[in-house]
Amino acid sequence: MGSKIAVLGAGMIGTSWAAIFAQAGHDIVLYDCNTKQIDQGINSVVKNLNDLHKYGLVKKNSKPSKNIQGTSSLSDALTGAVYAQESVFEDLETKISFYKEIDSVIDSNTIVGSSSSSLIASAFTEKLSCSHRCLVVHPVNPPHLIPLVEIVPKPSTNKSVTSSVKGLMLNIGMDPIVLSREIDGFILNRLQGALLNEAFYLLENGIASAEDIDKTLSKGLGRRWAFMGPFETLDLNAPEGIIDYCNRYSSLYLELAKQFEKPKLWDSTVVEKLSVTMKNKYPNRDFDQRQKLRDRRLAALAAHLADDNKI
């Protein structure tokens, strides 16, 4: 694939994507219909790149910030681009309308990946002339610090397009997974949703506090899951591997599954109490500072894991 990448949407996800493509040496055109947002977005990209530099996650001699420009013209952003990463507001009508605009100005070979975290591409791209070049390319927030990306083609997406996007993701340092078909929530949010539903159940029924449920993940399961998945975890948790583990504990998990209630919306009263808990824990909110702390820890973890891969 060539060097010009269009990043459509200069918000949190778009600017994180722009940093990823820029540090890999691509020329980035950051599009937003709001010119003020473009300036803020470019500043965010530079900040993200500086963070990557600080932790050794960008080549020391590279100058990726020189490869970024902004525009409020969708046509200018897409002309000559080999790939466009769309990261506009997660709303079906917004997506449908925006993709009609894309279709009216896009080059004949440009591939479009959507950062959609819940909407399948078939829902907003099927009637376009560029439909066969559209698919979901869903990152984890923040993308420039978490390498996983879900590639979800539609039935009508050309296989060569899926293959090209996977190659591009590998080239820029991401770790792509490719789904065999569309499914609501993809993989990440289906797994996350199962855990969140159980977390809200435990909280609603007074089994544990929100703080202790969070701690169970951050100080427990999350420590393992930072570098290995559930199946590899099981394989190491019994003397004879995963078959041994399943023989020992599958009946336990069956009994737990039988206790699950019918799906329902998270209880509004519990959500309000949870909000109070978070406000009491962080009385000044300090959203920006907490976000920066999260990003520093993720960057340090990424650097540590990258170093481990050299062993």
Contents of the next structure:
There are 2 protein chains.
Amino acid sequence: MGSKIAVLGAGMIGTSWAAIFAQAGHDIVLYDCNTKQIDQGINSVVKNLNDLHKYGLVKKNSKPSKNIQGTSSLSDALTGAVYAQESVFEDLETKISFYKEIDSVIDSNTIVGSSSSSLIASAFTEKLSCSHRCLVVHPVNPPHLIPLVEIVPKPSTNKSVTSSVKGLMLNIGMDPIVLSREIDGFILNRLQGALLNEAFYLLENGIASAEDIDKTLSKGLGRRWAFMGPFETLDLNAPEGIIDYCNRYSSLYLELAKQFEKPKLWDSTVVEKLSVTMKNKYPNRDFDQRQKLRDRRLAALAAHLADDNKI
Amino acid sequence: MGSKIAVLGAGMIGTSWAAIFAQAGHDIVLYDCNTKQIDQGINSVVKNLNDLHKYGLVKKNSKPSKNIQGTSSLSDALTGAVYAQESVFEDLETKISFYKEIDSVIDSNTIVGSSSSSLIASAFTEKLSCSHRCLVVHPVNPPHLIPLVEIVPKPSTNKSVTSSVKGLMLNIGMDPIVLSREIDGFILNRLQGALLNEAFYLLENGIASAEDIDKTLSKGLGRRWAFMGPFETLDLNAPEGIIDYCNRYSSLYLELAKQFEKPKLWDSTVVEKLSVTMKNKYPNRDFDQRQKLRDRRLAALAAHLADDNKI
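Having seen the form predicted alone, please provide the structure of the form predicted in complex with a further copy of the same chain.
Below is the whole assembly, all chains and molecules, this chain first.
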């Protein structure tokens, strides 16, 4: 504890990560190439930390660190850091060039996790001298309010690096999963994408309104999935458990899958309509307010679900 | 209020429905052809009602009814009922023969909603004289703790019947959605099925463990979906809203969809392994206990999410 963590990129994801590391007692150096962004970023970290305190989400027995520095020097950020969490813009060229910079100044032991939500680390870290200490450590937005982290090592990532990162994530109170190998979209966005493709299909074919499709999750399916995964849900949904469930329903699900059309890009007219739906639903609420409301709800939900006395 | 509701089938779904109607003030007749099931069923209804009270889930300003009768006479159950909720075993032949019985004794105005989770009402009610008063009214398990209801009218269902049922559902505190037309699996199971197919694919290919795939929902994706649908989630996940999100990511999701293999039945070896995983995860907890724990969590979650003062 108290080790130095470099948070690279002071945007929404980076400043959320910084709050998680700080609440667990780590000293933070927040790097951004844009100096204006650094000051704003430090303010965001403090705000995120306050939210964690307010909702009782600070890890038990931890002593939050107040040592949160900003810098526009990548070398200063990385020197002496045990771990760096990279959260720069998700674009292949941007990542490739930024990792070259990292490689030129990084210490010989520092591990680098990328917040990349879809690009695999092999695509932008493979030729570096720090290559075997690089991997994806993908959080959910916003990271400080949703505990899941996807750890996706490259074939060339040292095994000890992967297990160190898993340990670090557990230590700061996150819930890490480890993928056995790299795959586009990892687990989370593959699962989300499968559901979204079906949701777009239903909307485009006029089966239900966007609002009703959203409600199917927010008032239905999402209630179980908030605390129980899809397999465990099936296991409790038939008298004799998951084998019984699959015997009853797997052929139904096969039929549904067969009806699904060939994959295609989401229809742009449908996307435009969705945008109008959202604007009509929230005519007087700006984007920023809606995100804040979402975050308050997520924070309260995390606190609620973490407390077994609530049931 | 106070109208008679016939609940047909005293199993898990029927007794959950009965509690919902009773808490909203309706008089209940619970029908089952098995007389033993009726007594057990009444006990379950009372237990479910107690749970609704305990968790503060009784609809505001409603006077719960204590008039809950059981009967093994379908005619007694249906006579004078404004609405019948059918929840018998989900099997086409069973439904066809049961609806013939219903048709022979039903009043001329009673509406019949089926709890069918996948069979469309056209498949088992089309030739009846009450046909135009039949439709699917599909809840989520367990209905009294999850508010969503899918209303799926047949082409031949009277429009006034569909709107009456929607009104009734709103009136008892449920959250109904109305499909524009019949489609296998409706909305909920189509969305669930799409995600499950991808989850089975990832498991079968050894990308992650069943426990980690479950965690991706319970500690990640499911947190947002517990109160916000998939479209609204996208709208808040890019700086300029859903069009911006789709511009950034729709081609990624298309690539993921293309990688997905041809639909096939879930692999039976994988299903067996899943069963073992669940048994290992809960060696000392029996099925009944786990379902009760799930239901307490769902009840607490419903109460939590219904209270805007919590955020």
